[in-house]
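What follows is a single chain, given as structure tokens, in the form predicted on its own.
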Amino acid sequence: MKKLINDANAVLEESLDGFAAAHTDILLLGAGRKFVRRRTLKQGKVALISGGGSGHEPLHAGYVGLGMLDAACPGQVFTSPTPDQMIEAAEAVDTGAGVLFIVKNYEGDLMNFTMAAEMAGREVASVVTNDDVAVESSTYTTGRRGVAGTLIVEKMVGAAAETGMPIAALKSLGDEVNRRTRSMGVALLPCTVPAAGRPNFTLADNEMEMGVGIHGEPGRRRVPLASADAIAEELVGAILKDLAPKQGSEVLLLVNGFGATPMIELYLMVNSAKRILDGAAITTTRFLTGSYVTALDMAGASVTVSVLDAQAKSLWDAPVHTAALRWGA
């Protein structure tokens, strides 16, 4: 294992210290490194909190700031945060309008966020993301996994929260954005969890995992390596079959790297995916390309398509100022 680490058991703590130091203008590290929170809170705004196992950076801490999250709770690598983390984060960022949890559909995350909501002693609602069309159940889930579409939910709900939208309306919005969003990924190489010191699955030189999860969970099947066009055809085809957007629909296209995929390949995938959407009479009017929801050092990518209406476009375009996303602010 070759990684930039000092102690495999202290990776998260040392990384969080560096992250907080690099972005001291917009965020603070909570006591005991239990959460990352916005430095400046907006009074009377519903507080948005997300979190999950580390190793997916910049998700979630990278999206703390203006126009997105008020706090993020990082668990150890690929391990859910504990309920006390969310309870303390809620106490730190709730300014009186309630708290909305945004939770990826993994059993550990659901259990611990649900416990935190029950124990928080304040108004808490939750949005659960489950945008992955690859499989109906997986290693860590009952039902579909929450993957890169979570970023889109966090951005749009975060923008709406900045306008003063109340908690019930924000939950409804988050649920609707999740319903309009689908994703699917492919792995070319596995990832290595530092504490384990070895890849968490194996692929032959001529193989890829079609439909892989963001922890390296199995996908639909293991298949021979194919061209980018063929990969995009399967990923986008599965998304469109499930999402069933009307011809003429406008969409956001997110091509997301898993951590070890260079930008030149991601933009090549944008070209392939857009061509397929064009052929289906779907108009791509918003794009996001880069490594935004990763799986440590996994090589591969995911494609996410989110159907847009006028409100969604306005919320996506709204100002955002976080460590990982910045525009219009």
Contents of the next structure:
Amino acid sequence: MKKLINDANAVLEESLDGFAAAHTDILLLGAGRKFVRRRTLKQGKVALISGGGSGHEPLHAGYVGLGMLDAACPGQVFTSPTPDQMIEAAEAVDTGAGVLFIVKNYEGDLMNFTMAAEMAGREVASVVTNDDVAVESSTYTTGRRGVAGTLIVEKMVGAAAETGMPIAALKSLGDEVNRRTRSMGVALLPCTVPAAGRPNFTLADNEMEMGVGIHGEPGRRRVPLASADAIAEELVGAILKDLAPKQGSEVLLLVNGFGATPMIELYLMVNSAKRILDGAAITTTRFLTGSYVTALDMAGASVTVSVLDAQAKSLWDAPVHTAALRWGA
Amino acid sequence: MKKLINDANAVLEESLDGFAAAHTDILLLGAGRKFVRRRTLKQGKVALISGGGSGHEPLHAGYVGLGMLDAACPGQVFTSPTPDQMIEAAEAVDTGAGVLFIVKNYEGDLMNFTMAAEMAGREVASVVTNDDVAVESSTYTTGRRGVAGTLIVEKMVGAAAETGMPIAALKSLGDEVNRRTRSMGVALLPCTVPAAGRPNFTLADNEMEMGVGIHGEPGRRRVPLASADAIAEELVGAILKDLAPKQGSEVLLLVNGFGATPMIELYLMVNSAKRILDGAAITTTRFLTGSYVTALDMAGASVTVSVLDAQAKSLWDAPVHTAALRWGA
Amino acid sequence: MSLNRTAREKLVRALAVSVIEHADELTSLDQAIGDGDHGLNMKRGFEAVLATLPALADKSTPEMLKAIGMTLVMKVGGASGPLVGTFFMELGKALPEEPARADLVAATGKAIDAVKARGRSEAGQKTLLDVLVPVQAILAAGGDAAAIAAEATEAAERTTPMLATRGRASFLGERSIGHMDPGSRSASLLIGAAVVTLEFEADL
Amino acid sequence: MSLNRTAREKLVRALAVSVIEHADELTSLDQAIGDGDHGLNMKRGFEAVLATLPALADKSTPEMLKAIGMTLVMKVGGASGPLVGTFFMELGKALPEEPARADLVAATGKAIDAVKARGRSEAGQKTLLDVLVPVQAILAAGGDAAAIAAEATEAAERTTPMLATRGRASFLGERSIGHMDPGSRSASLLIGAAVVTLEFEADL
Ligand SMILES: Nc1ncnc2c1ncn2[C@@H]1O[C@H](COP(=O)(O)OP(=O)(O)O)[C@@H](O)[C@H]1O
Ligand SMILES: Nc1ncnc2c1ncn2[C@@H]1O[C@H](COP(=O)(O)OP(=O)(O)O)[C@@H](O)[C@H]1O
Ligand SMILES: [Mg+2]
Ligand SMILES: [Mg+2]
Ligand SMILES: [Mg+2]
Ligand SMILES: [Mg+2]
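Structure of the form predicted in complex with a further copy of the same chain (previous: the form predicted on its own):
Full complex below, order starting with the chain above.
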């Protein structure tokens, strides 16, 4: 394991301290590092709180700030946060208009957020994201994972919350954005949980993991390494099959790196993915390219497509000022 | 070699096409992909042009836009661009107030930019950045490399150019910012030039390359893997020794990833580096953390410290709207 | 089957040690079909339990179990935190101070129901329920300590050929087959430790 | 020593092939003490030269050399592009259409001076000048084709123990010792190819 760390068991704590120091203008670290919160709250605005296992940076703490989240609860690496974190975060940022949790669909996250909601003693609603088409969904199983599409939900619901939208409408909006958003990813090299000290899986030199999750969970199948075009065909193909957007739809394309894949490759994937979307008569009018929802030091990328309407576009374009996303402010 | 690419010889071209497609709102790709330019030019403003070998994304094309560069010339991977690129870029973005080249100190870059300046047939001045303290400087040698500090020069000179500052003053400013800025980096894993197909160097599982350059050039020495704190001690120590900032100085701290190192580690390095700066009675009031000047898929990071005065702070804080850096706009 | 202070302390220490000592094995199991944190999670939780051991042992058995459950919920995270935590909390709620064997059967049944409700899961889905449910059946059927411990070990092993339909392993579909479920393994370790202690201290 | 069209075409093809065929070796040398692109750079440049071969051969020898130089400057990039390009451009400028051997000696001298000025460098710094300078000295001293070719090979080898003070290898300091300079190797390949062709075609 080669990482810029001191103690494998203190990675999260030291990284959060560096993060908080670097962004004192917009955020604060809660007591016991249980949450990251906006420095300045807007009275009467619904409080948006997300969280999840760490190792996906900048998700979620990097999205705390104007136009996105009010607080984020970082769990241990790849481990859902505990209910006390969400309870204390809610206590800190609820200004009376209620709290909306944005939760990625993993059983651990769901259970911990649910327990927090039960114990919080305040109005709480939840949006659960499940954009990963790699997982075959069925009512008998856990269902799809929430992956990179989560940040699109956080951005759009965050923008709507700034306008004073009430909690029930925000929840419907979040559910709707989630329904319009699909993702799928591929891993070229595995990731290593610092405290585990060894890779979560192994891949031969000529193999990749198609449909990988953001915890380095094995995906749909292990296949021989393929070209960016072939990978884009499979990822975008699976997304479009499931999303079934109308011809002529406008979409946002997010090409997301998993942590160890550089921009030169991500932009190349943008080129491949856009060509396929063009071919399917889907117009890409918004782009986001970078390592936004990562899996520690995993190499690979995911593609997310989100169908846009006028409201979605204006919510996406609305000002945002967080550590990881910033425009118009 | 595991990369998201199609043809190892077409990586740059396909990546540039994706990049241009994703950022049509702010930039345009020149004919033959010789340069990336701002979509809208400001008449009477000195034109800032930078460039260099590719593989350092988002440097330089990611810094084209309001408040930074007018054009960037991407060379082949790790290869300086050719003079025709700078000549055609100058032709495209010079609005009559002259052209300032920002060049990283490598002989290849210097020679190609110099030939371009000789052939361009217009007023051209150059700022040469050489912030890498890993290289012992001497009048008999090539001198220090320009590395991550280059983006600070581009940002500050870019902001000044927006205010209408004339070319001679911009050159002095750029030289001055460069003099106040120092960097040093460490590699944990090597990088692979796509067309070469094999890593540029090899490191044992317990080794790192201290003082590495952004082309994966071997650095000061190969040493056993060490903790983030020990690495930060050596990097920041070498920087402070050379920069010799006054006690109580204010600085900008840039912790830069080389391409395969995730944010969780970079923020941890921020924590380590800031503690050392605090201990030296240096106050860090500006932070930039991310993979901004990369070496393809190399794992590791560099630390850059730039001494700030009131002018530097206001230039840093000034609005910028590029693919990779954006605030206040 | 009542426990004095010394017995309570021994029980809690045995539980904690059983998972802490096997943390690496649990993590390896979770690397194969999950995300490689199960050993770390359980270890973190039970280290927090150990840190308050004297105070825990001061409590009555039901109060102690509830406190352990709350600590696990607040320290473990992931899927196992709420589930294992809920099990202990509900067990504490359902047990009288001086439980007879029938009370233990009833209380473990209630605790398992709470786990099912929390996890929206059933036995047969390759989760820790595939240990809890059959072990509880042996307990209810009057099995002795040895039979209970043996069933815990075997039940965990029986998860190996199962197809996961809950938990992170369910993302793997068919590829989840052939690996032991990490949560089942930790449950069997906890049960094994409990049984040994209770046999000596409380004449299980 | 004049070259007809066929000879010019052969010369250019021989030059191009010499570096294109050794591109991988040149890249390996550059990976050791540089950034691993020298073979790719030279290959790209000489492929561009080959692409215009008929038109190049139509020109007079001096014009052809200038055109090759300009192509290399505009296609190679890196440090080698301006340097090798300048060498060819200046050689073309300095040679008469029908050069005598003395003209070749004088013109290579001028071209080397231009390379030194462009690179702000001298022989002795572990760069391609460590091949160009001694080879030109043999040429000036009346050495025959075999002597020139031998010196090119040996001069490149003599860069191995040198300490680099120019070019990317200079960043390595002492660690640059023990590796052949990639630019010297490509220069020796080009000289070797030129000598063979000129010996046959122009009675060098
Ligand atoms: N819905 C569920 N019902 C019962 N047990 C579950 C459920 N989901 C997961 N588990 C158990 O939790 C274990 C995984 O725990 P852990 O690795 O700590 O959490 P996570 O899966 O969140 O990383 C699984 O091996 C399984 O036994
Ligand atoms: N200042 C210089 N003067 C003469 N030759 C030089 C100089 N700098 C570099 N070289 C030559 O250029 C070669 C490297 O070329 P190349 O790898 O194509 O460019 P780069 O170093 O920019 O990657 C070196 O091996 C050396 O022979
Ligand atoms: Mg987990
Ligand atoms: Mg180069
Ligand atoms: Mg797990
Ligand atoms: Mg080179």
